[in-house]
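Just the one chain here, laid out as structure tokens, in the form predicted alone.
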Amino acid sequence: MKKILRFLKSMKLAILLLLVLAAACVVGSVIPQRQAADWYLETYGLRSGALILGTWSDDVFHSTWFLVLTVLLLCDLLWCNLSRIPGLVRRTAAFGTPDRLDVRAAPARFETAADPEPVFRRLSMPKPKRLVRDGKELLFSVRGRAGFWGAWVTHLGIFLLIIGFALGQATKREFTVSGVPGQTLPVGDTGWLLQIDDFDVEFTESGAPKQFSSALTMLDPDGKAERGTASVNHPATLGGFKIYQNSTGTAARVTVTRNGELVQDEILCAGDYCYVLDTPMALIFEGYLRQGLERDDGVRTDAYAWSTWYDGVSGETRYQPEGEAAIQTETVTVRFSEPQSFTLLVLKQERFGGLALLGGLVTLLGLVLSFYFQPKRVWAERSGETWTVCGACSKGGSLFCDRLREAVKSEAEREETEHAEG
């Protein structure tokens, strides 16, 4: 039983749990997430398909035996750190007392008849403490017992990242918008209304797209307004929503008439679709060709992709040349006209990121005090006329012990050239 305890609580279940979860984030990033189960069937074929669906793999950070995972993990190390802390104060007090120091038992020791204060200066350590101790003068400092404590911040970051990355991903809401320029658009069902103000579109001297660039309002509930503009690679944050500019295309208004008078008129985006009038026919905007069609005279002219949807049967794509119809009948008239560029938006709403960012602050500390903080003590005792230097180091012991050494040569040979020329 103890030893199962102790394996509960061990540094080894923790590694083979993060490297378990590094893998399911590895799956969760390569597989998309959320499909539907037919989707996985046709991409993966049957076998992998099923094999992902069987294993919750289609929305990972969702599933059973991630959570499960990762609250064991957690609990693991929660249970490392707590039972370590008497023991890390312990350690870190009697490093500091004076008490206990044996000369004998220094890993490193050096006599010298000279004053040893100056070598507590050249190995960079604070001023020491003059005791007096079984009636010998005693000098005693010490630096650097923070270092101690940096595994046990590192593990309290890391404990506080996977806890803000769970949480964050178990609560993160997603939307994707897209609009042109004058649209106020619903985020969802959030209830907050996203107001296009602008799209602007720089292009390399190739012709390519080089930057997206979007101007935006963002409504919450009860009106109240906030803007700013997300490009590609510098989001804006409005409303504790994340908006990321993610790509754009071609938009064009669809307007249809009846006996010559307009009764539908929308702006629909590449892939998005209306249904026309109050008829179970859906039109669907595929796109806007430059120069993409021949006429029958073989004049090549711009050209509107669209298709049909009724009844659960999608209808093959059709041409609209510019200017021309899309459906002419005795009454109504169906056409597209205005193409425009569109922007699409991402939304994402993280509620946990400040915790994971903590976390990751809290583990940069700890590698801190891991690396650059190193506990050791140098104290001195005098014997007559002679002194005993000592020296201890928890990390780097060897070198701080040459640096002692070092610095005790150093200051006894220039003790002695003071005094022959004196």
Contents of the next structure:
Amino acid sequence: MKKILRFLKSMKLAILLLLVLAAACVVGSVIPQRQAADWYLETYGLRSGALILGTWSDDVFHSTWFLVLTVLLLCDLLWCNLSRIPGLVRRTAAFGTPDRLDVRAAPARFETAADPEPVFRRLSMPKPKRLVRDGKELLFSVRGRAGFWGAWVTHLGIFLLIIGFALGQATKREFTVSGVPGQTLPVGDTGWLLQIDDFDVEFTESGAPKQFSSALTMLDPDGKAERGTASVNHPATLGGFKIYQNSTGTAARVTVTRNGELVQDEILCAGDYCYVLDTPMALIFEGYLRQGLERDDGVRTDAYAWSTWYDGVSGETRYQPEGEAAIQTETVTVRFSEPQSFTLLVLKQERFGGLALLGGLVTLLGLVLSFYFQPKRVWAERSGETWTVCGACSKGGSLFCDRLREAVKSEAEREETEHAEG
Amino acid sequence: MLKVENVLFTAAMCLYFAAMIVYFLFTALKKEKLSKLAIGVQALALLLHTAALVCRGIGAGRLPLTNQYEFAASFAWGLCLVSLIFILKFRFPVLGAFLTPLIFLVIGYAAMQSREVKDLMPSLRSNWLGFHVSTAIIAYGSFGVSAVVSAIFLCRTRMRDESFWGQHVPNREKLDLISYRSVCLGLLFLTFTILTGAIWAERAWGSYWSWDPKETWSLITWIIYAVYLHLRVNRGWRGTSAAVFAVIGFVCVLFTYVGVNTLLPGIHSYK
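Shown: the form predicted alone; wanted: the form predicted together with the partner chain:
Everything in the complex follows now, all chains and molecules, and the chain you saw is the first one.
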């Protein structure tokens, strides 16, 4: 049991998991995800397609094995971090005290007759404490001890980030609503209604879309209203839902008349369908083509593209020129009219996004601590007229030794020059 | 303004080429003065390159970070900036002889792309664009420097200490450290890139992360460098293995930059 626990918090496992997760990510990015099973069999052949489906490589990022790997990584991060706390506390405390300093064991050591205090300044160290140890004068300064905690804080940040993301994915509620101004549409089964008051498309001088904005009113189950505007990059928050301006397209009105009497009147957005009267035939609106249809006389005209779906069979795309009928029988007329832009909105309720974001910020802080807070200590011990200046840096030791050597040398030269001039 | 940008961009490209030649001459003729001249030419090229990017930004009325040409030009700029910082900080002018060809290659790739200024789609009209792409430029530049330093590290054993190369190229320990430092800078900025991208994606599409190929490959790159740091820091995995890993990491960066945009479909695709 102890062996298993030790392995679960080991860096060996962490590296293994990271590499396997990276490999899984490669698979997930190269193989198109979440397609129909038949698509894999047709595209990759029977054997490879079956292998992809059998290993859940068609949906890597939501597969059980990917989830298990992520949970294992979380356990490893958590246990690794918890077990390191006592050692880090001891190390941080010991580095900041001059009790066990040994001149002979110092990674960098230089002798000088000059006053060593300016050397501390040259190395941007805090003003050194003056102490007496074993009857010898000692100057001691320490900096950047927070750097010891860099990796720990980074791991904590990654832990929070993954937990926040996973909880967010597991608990979020997401609804898609599409419609045209004037429509009031239900928000899933929540009892809330979303009223689209206006939809505006702003264009650049060259005619390209610049911004899409929807003026909205959210109505709670009691009919209480809250208004706001959602545009691209500027979601609205209404009634506890965050509303994103996601997309747009063409919608059209479809009317069905029987013996001249209007019996069905609906708005269909591109891709939407409705059943015609009480029959099992669905009418699918595919889009509106400006000057997209060439008539028999060679004149181009605007047209509605539509198709049918009946008893599991999709019909061919057909076109209804503006002003004509899509379906005309002796008694029934089906007609598309009033093409207009619809707005597609995504409504979300998510509670853990902030935790993931916090995790990201903590990770950044951890990396800054790891890379740019290098625990350093410099001390100088007096022996007669000579000072021995020593230094240690937990990261990048050789560079710090060079800097220390240069600082001691420069200070000795400066003092010598001043002495000569004086 | 875009005509001025064109002139400045071409001048910068010529100067990068000139800097590369002077760096080569420095290593071939072994004259110290040439190293200072090469650094000066590279700095001047960077200045003109910066002016070109500023003109592009003014001419387009937005940050010049949105299409293949703009990103490649900015990538070359980031590579040049980071390389100059490392050359000056570590007094390592020979690095320029290895990095300027890479800079010239990237800016040459930019020159082959369409320079047409197109209107931005609504989702790209965000202040997050600047943070997201500019941090990516620094990250990619740092990883480029790391890969080149690691490649030099791998050749360092063949350089005798008393030779010109031995005297102008830091020892293996220091090369390893320079490579490590540039990976640190790169990883920090890559983390910034991923985070700002996630925040922006949430504002634009309502989802922090959607496993788009670019997102996924950024994560793969992040994981590779994270593994590099773990192995190097905690296992004493310095030296040759770490250097090879840093080079492989940069290949991954290049795939994330060019391969994903051109080969895999997604929201970052230029297809």
